[in-house]
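The chain below stands alone and is given as structure tokens, in the form predicted alone.
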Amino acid sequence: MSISKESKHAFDAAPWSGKTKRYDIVKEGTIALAVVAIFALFLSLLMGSPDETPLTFKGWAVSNPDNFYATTVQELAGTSGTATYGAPYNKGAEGLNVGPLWPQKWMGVTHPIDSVNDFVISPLSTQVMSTEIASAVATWKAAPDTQKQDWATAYDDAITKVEGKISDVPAGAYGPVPALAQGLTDMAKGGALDAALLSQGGFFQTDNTKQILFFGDGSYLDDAGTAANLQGGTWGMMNETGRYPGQAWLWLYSFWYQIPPFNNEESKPIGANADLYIMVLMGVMSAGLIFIPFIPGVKNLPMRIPIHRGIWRQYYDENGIKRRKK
């Protein structure tokens, strides 16, 4: 025979009567923040850190001059991932969707980035350049757009056909683009681009944006990302970078990377917005486990798997309270 609701109600809300034992949190609260202390100093000193050289365009341009050189002709052409990214960068594309739903486009351009003004043009024109870049610069400037975009657009080509070798790109009508390209490329491998970069967010830096999109448009950036497993086919976001472990706790949001369509960059709608469609689904996941508590049905799932009766069988027989037979 089971009791009434309401008296195991009156029976857990009644004050404990059993045995009490003297507990000291503060006490325990520092042992505990002791011990810790003491055990991540120790590991620390054991394994230490992470301390990967940091990558920088002096790196980049004396490591694969030809892929910083062709980059920089994309930036001039507008052809780069920056140029074309869209909102909150540019007006270059719509940006991601699901379905009816347009989030970059709606916010449209809230950081602005002229690729070809912020990575060439005012890198260039902020250092003592030689009389042939000073030309070029100077010829780049006074050109109309479409006359800008004719040269860009035409040595971009070049360079695509020969599959990036510049000294292989034939003679043709670029204007004073390969100019302005290889003055940049030199202005990297002296070292001067990474400070140039790093200025026009004023005097106190604190805004890489422009610095990681640069890096991101050529092969530099992603070929680093794949020596220390940290693209989406090997569990990237939860990598750390050297033999150190990640954040574990973001294996649910690497999972969909592995997976089929979101895997395939090519796969429409789904795997070419795989980005927002991951986040909506891990939004709608997460929304799900904060509201369980008033999802009908789910809410009542502890009550109907008798689990806790088992964990609670000890404590029910010690009070006398018979357990509900099915």
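Note that the structure is a prediction, hence the values are computed from the model and not measured. Numbering follows the first chain given and starts at 1. Basically, rigid core = biggest C-alpha set you can superpose within 1.5 Å across the two forms. Compared with the form predicted in complex with the partner chain:
Taking 2 Å as the criterion, Ala34 counts as shifted between the two forms: its C-alpha moves by at least this amount when the rigid core is aligned. Once the rigid core is overlaid between the two forms, Gly297 counts among the residues whose Cα shifts by 2 Å or more.
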Second form
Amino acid sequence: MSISKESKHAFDAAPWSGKTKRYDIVKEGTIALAVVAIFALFLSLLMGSPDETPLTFKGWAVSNPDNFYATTVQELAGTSGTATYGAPYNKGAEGLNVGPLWPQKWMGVTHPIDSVNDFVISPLSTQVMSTEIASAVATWKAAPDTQKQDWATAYDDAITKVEGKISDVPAGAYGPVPALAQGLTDMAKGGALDAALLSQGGFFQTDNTKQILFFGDGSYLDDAGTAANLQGGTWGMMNETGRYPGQAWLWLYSFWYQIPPFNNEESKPIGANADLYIMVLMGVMSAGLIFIPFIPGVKNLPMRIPIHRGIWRQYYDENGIKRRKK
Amino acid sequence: MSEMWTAKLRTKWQKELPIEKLLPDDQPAYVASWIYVFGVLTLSALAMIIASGIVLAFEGPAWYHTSDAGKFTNSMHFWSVQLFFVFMVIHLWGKFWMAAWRGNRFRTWATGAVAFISSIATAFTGYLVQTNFDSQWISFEAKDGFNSMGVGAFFNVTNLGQMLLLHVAFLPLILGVLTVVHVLMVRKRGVVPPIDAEPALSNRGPQ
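Rather than the form predicted alone that you just supplied, could I have the structure of the form predicted in complex with the partner chain?
All chains and molecules follow, beginning with the one already shown.
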């Protein structure tokens, strides 16, 4: 039997006037809730939930003092990831772009972070300092900006040359930078830096941005992420610590980071701007999901691939309805 | 009287979604597959998430680190979320293969799809407020994507306070409203008839 498109649409839209059966929607909902509750209860009692202890600056400075020290010097020299990030933290870089679109730069610096003062000088200033550290802070504050830059850059370069082994750095014109770095390392080892970075001299504070960014500038967080199999290049966005399921629903977002050109930062323009390209791509695909009913080809897949014959098998069998040719 | 907004709204509601449609005691006979169960299972998991989330909200985001009761409640919340997504994805695929948008049901499909996307955002903020190592890692990694879009200017994933408020207030509100509208549309439009259904067979009236 051939049915016109309009008739079919009218039929699909009209209230069903064919065979019906009893349906207790309240009973169905109650049973479903009980089943889900039992499942969740069973899984909770059997598996618990992930709770890996958060990293601390104390842990970083104690376990890898050279890396913490070198990162502090990078903050002073303006070469750290945070100092060279760009918006929304500072003007250290232009940000990412897709063609003529520079949304990161356009939104501007909305969460200003000065890696020198916010990460090093201000936290040190909250402490009762030794004479040497107090003198170093005073010298730093009194020096002209060009002098500060020369000291910190010279020391940062010297540390890079010896591949981060602080004890091998030769003597040089580093001004108060070594003392500042040592002072912050000692402060972190004592456990005072975590709170000082968060509070920044205030009382109430719920924004962990400065702590998180400082963490990310060194190798401590990155190494921990690698050890927990959480790196983006290895589907880490879907993973959770331990043996727990993570955000598996991010598989498609994570997928793009596994393939060229997105996984190659050297590849311009897409790889170098992968974060932005993938966000745009996912935005388009999300819109695609919403508008599937209007996308030629995709909207017809359910009619062409007869999975519906299984879903409504009983109806088709009872009424002897064969599949129509599409 | 008929000019009153309230009266107009009531008349429209009663016409389009009478109580018999909202709380039906029968349904089309073709609704006979396990795939139909996953919609109500998704709603049930959402109810579990909200219930466990309310308990967690009373005690704060760090409670579960130090309390057995907190750990249990957090586990219920965590696994309800996992079940919610499993059920919802199966429900979504089921509706896709039914072409469930047929017969003026696009808005039903669209609200479901937007609810799915909103769920991802809500769950994401949940992972950010775990106050454990995972939330440190996720916030550091995720900031780049949002910052690249310029969204980081007002959606700062490293701000625990902001993420917590969005997770327990704004995003659940959006998801809740979308879910209610989605379910009301399902009740209003009814369940989509089978592909290849014979109109002639449906004109016999209830049997």
